[in-house]
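In the form predicted alone, a lone chain appears below as structure tokens.
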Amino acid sequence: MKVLFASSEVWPLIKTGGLGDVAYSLPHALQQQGMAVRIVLPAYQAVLKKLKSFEILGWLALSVAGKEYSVRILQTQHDKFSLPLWLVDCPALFDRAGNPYAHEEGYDWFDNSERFTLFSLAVARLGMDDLKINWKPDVVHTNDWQTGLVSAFLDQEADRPKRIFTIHNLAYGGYFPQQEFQRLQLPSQWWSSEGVEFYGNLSMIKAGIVYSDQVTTVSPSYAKEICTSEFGYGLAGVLQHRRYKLTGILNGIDPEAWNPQTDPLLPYHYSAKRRNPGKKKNKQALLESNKVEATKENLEAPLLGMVSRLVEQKGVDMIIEAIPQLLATSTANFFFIGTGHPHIEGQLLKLSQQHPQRIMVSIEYSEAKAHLLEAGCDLFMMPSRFEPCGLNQLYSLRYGTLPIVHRTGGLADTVIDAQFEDEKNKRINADATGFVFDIATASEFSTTVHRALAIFEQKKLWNQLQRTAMQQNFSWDKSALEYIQLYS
């Protein structure tokens, strides 16, 4: 079975967040169960820097906008892919500084619609093999609002391939006003309440939705989610009416990027069955590379960490209430690695420089950096008001990193909640691997820290908590069945 993979970001080229390690687990590990896979993305600036070669699969004139475009569809290698990639280059449009849908001063590229949708149509082209290299896909696996028009273009085509649409955060829709959508050109019988029209603009997500055979989204609790106004972001009465086709598939995580036995990124590697002192060296080297001294005390202080876009979302409005509170109450320490909201920046910012010695902040991402977190923490903060899946938990749990989540999304599936079966004897439940709380406030937040560092104080409970969340599984091995179930 043929597999064209479309995303705008694809790691390790170029990533801002979770769809860009997907993007990469996939199609390799749907390549490990028989596929042959293509991932085809925009040819950015970025990723040609990163590139040694490349050969010229061959042009494709398309017309967007009243504009006419040559494209070229570049195949590549990469020392980390065993597949082909395909490069849709168009440098008109995709050769320019900053990351795939910002300005390097963050605010969005003015022609982001125009892009997109060029990419869209080209990927389409590439489903029915304009080219003519005797590569047509049965599928075409497509990945949020920046490849939603993909199947709507398919959809006027007769002997098209299947069309799977994956939902990785319904926040970001691809809204732009209907003059956008007459600009663009794009088929007027597609302007209606059953196409791509969303209350008088046009939203690209919808268009996946609508015009795909599969729908997925990146957890079972985040599909059932979507469908109910609270976090349906007005699409909650589309998906009902589509639930015949929706379907949550968990995302998983590469187990070779993310091991803490090889880990190239680590100074210090540690397992399941022996955790120190590799892990409490990875704790003194993410404290030294802060400037902090990791004297004994700093050491056996518990060390809670956070990666994460710095966004309402995310709950790091929360931590920010409860740190005064849980800094004045307890040991704990913490570590905060991300860029976001300029204001939340500048909260963490100010928190670091009254507390240096407890509160680190990295404004920035750094894969490394990343890494060592998920390694010298002692729990990962993760309370997001939404999560669709989430990775950071994943890793946290490989890494013997207990994380503390909101139950919601795809964190309510991955993460089992600690809690005394024999307040007398102190005995949890065998199949506990983090911390959970139900309410999204800093009150319940703070609880639950409190709770976390309870059974930390308990070195037999804690080591048996790091043991079982270290031995799960979440490799791509299953999800990648549940794929091809859904393709054939």
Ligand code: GLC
The other form holds:
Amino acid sequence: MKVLFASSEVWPLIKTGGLGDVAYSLPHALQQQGMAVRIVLPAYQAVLKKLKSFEILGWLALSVAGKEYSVRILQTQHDKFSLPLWLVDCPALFDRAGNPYAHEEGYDWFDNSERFTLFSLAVARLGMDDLKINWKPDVVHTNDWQTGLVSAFLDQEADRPKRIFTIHNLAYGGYFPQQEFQRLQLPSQWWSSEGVEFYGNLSMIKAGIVYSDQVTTVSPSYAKEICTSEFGYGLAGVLQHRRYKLTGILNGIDPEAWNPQTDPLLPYHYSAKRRNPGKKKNKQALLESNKVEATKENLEAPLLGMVSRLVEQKGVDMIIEAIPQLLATSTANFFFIGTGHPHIEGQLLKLSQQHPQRIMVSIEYSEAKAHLLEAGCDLFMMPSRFEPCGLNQLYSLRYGTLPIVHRTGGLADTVIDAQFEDEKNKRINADATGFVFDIATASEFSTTVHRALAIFEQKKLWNQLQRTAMQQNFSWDKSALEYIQLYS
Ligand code: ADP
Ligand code: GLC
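Alright, leaving the form predicted alone aside, put up the form predicted together with alpha-D-glucopyranose.
Everything in the complex follows now, all chains and molecules, and the chain you saw is the first one.
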């Protein structure tokens, strides 16, 4: 079976979050199961800079917003990829510094609607083998709003491939005003409540939902949640009506990129069986990376970490609210790595200035530091208000850094709460892998941190939890098969 997999970001070439990780690891897992897969990505400036050579597969003449674009399709190989990567090369729209969606100074590109309409149109044409290279996919698998229009464009073709659309995050809908729909000169028959129209605006994610043959999201719990008004971002009704074609398939992780025994970004390696001294030495390296002296006291104190986009979804504000009380009532120290809303960045920096020995903050995007934090911390904080799947809790489990999570979406599906099983607090459930709380408030979070810290003091129980967490299997094997079943 031939699969064309389209995404607006693909690790290690360009990534702003978990979509990039999945767009790398899922296609590779599909390939391992015998699928012939091509990944297609816009040829951003940052991506072209990382690649050594390309072959020109062909040219597409595409018309968007009344402009005629002559777009090159490049095929390239990269050390990390065992399958061909295709790039949609349209310099006028993609040859810019900055991330896929925003200028270096943080604001969204003014022409994002045009950029991702063109990308989607290119993917649809590749799906119809317009290059005449004798490679017509059986399935076009698209991801999030940036590729939502692909399924709509393919709707106009009788002999089209099957269309699978994966929702990684419903909070980002690719919404643009009606004038923009007109300016883009999109087919007028799409403008209806059964098409791309959403409360008077154009919604690219809705296009993906409506026009695809199958819709998936990245965990079973999130598939249920998005059909409710609380999590549906106005699309709950649209999704409820299409429940027959909606499936939740849990994300896997790349077992090579995230393996504490071999991770090239870690100074010290360790395994589930032999965690120390490797884990502790990583803790020392992590503290020292932030110029905090790794005294015996510091190495023994629990270290709670977070790597995150600093946005409302992730519940960082709950942690910030809980911190003064946690500092006063425990010996815990905190380490944050992230970028995002300036006011959240500012609040974290202020806390670290007030408590330089206990709160460490790196406002940056650093893969090396993210891996070191996963290895060097004792606990990982992920009190997300909603979480379609979440990868960081999976990385944390693998690295023996027990996650503290809010029971929502993929967090609920992947972390098992530690509960005492006897009155003397000597035994916890054998399947426990972390700490889960039910209500997203600072006080629930704080209570759960205290619960975790009490177990941290009981080394036997802590060891049991770490071992169980590290032995969990979140490889893609099972989930890739579920996708293949859908494709079939
Ligand atoms: P989301 O996709 O919603 O951001 P996930 O948990 O699915 O959440 O994935 C986030 C990914 O982005 C992880 O691989 C995480 O390590 C990475 N990440 C987020 N922020 C940073 C950062 N500041 N530096 C390095 N990696 C980061
Ligand atoms: C989104 C979600 C995250 C998920 C990731 C990959 O960014 O916020 O929960 O893990 O996509 O599917």
